[in-house]
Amino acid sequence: MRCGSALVQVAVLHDIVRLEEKLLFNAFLNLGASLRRIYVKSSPIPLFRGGLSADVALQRCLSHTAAIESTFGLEASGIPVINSSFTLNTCLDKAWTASLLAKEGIPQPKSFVVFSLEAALKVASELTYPVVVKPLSGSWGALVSLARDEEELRTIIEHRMRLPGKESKAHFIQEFVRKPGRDIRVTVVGDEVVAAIYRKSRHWITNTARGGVAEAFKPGDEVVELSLKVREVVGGDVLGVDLFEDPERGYLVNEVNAVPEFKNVQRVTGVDVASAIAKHVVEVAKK
């Protein structure tokens, strides 16, 4: 077993260098780890044993396709990746995430996957309007729509069905949760909740990428327990767990992010999330 971090070789896969990646690079260097940055747009990713060398890898690609496919490559080389291809695939598919959480009885908004306008209208009649329509894969609230009546739902689904690509031929429809003008982002690293924030907005979409305002939130035992249970289900080491507060049912898991942003979490809570992630990654390499 290595002593300290000096001999630990950490690969960080990325396509865009955001503030989060800069913070992570510095955190690994501060730990004395050997840092290898892999820019996936210019670095071929071999798909055979021994094609790449590192003790551990951290996946930070913004592109979902790049994240999954490059993770396959490092796993083929025998390198543990945080997060694994299983966790990435699970979290990037909203239906898969919902299915696994449902099997474990984890509370979440009532959701359906549909493949036609006819099916979408049937779901809406069961849930009652408004309903939320999402792509099965996506982040930042992109392409998420609110249908307040049948005509709006018809317009959304018909528009999506005419878009190119198989991704627009399946639709994730979710009940509209009347949350109190905010949701909660919980940052999980290993088996610990390291920080949490409220994301507040007058708009029903509260993502900070869509104008939501971050505010520090101290999670209680219920939030911590629920978030760590989610971690057990999807198997991740670094996760962003998004929770809704339902006035009757309590906390509901909305989504799970396997390559979470954390600059706003770090900014408003004062928690050094980058260092927490770097320390955990190094510990994984030393096991």
Contents of the next structure:
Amino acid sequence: MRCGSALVQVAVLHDIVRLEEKLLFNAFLNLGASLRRIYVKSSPIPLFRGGLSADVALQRCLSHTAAIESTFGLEASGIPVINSSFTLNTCLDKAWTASLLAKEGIPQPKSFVVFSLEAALKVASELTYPVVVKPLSGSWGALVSLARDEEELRTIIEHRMRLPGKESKAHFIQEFVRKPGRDIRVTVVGDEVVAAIYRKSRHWITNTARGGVAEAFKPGDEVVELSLKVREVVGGDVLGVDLFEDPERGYLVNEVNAVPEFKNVQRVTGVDVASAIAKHVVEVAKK
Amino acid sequence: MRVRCPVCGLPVEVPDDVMEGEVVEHDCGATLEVRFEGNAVRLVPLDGVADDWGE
Ligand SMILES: Nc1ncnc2c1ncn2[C@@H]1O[C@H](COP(=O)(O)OP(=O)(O)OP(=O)(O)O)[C@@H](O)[C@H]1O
Ligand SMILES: [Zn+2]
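Would you mind giving the form predicted together with the partner chain, to go alongside the form predicted alone above?
Entire complex below, previous chain first.
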């Protein structure tokens, strides 16, 4: 049994230090935890038992590859990582996330994975235009496209097929959800929803990184329950759950972020997300 | 402390308590990332952000 957080050793794995990471470092220090920053671009990550020591680790790498691979290293030493490699891997792959959520009956936009233009056209004739095409993995709305007719779908898929890398040979296609000019980002820490925002935009892509405007929003029971159910499925202790409001079906889960940014959430809601995360991480270490 | 910008070659002022991984914008328009080399601070152009998480 430990008292306080004085003896808790927290490792934070990071690459670029954004405002979020600075807030987190300060939050850990304020709790009296012993903080070890691991800058993955210059620290070798051992993949064997005892290679690293810490009571708990928080994963904050911006690079998906660095996040997953360095998590494996800490897990090799038996260190609990928030979030685990399972959660990171799941959330990184939109098809994997959709599949796990679907098994548990969580409402989502109707989605398909396709590997050819021919298959994409079949999907579009089932869903009817417009349809949304996304890379299976990606962020900030990058490479997310809207095809309003067959002509546009052909252009998008043909472009994607010519991009280098295996990621552009598989496409995630889904129905276009008629959102009310906004979507919802719910921040989950442990088994609590700590904050939620609307991301508003006149454009259908609402990411704050793409000019969407954040606004505080007090989530009702339905949003809270849905977000926590998502957490039960994908696991994880710090998650950003993105929801759409569909005029007929209600809330739909768009995707889950396993290394969420929260500077806008914190700014507009006034909730100290960094401290909530730090407290929870220290709690996990004490268990 | 003063460090040379790898893009324009002019000096960049960075705080003494700067951390590895911090991002510095230089007047020339370059976005630079802080690296440590032994006791020295070095600036490198920020990598592309192709595979990142978002808000
Ligand atoms: N099926 C859809 N119908 C309507 N709007 C959508 C749909 N899918 C995505 N969008 C909008 O496009 C934007 C980017 O989508 P999405 O979040 O899936 O991409 P992303 O690159 O994974 O972004 P991030 O991970 O940063 O949230 C969001 O603002 C979302 O509201
Ligand atoms: Zn410069």
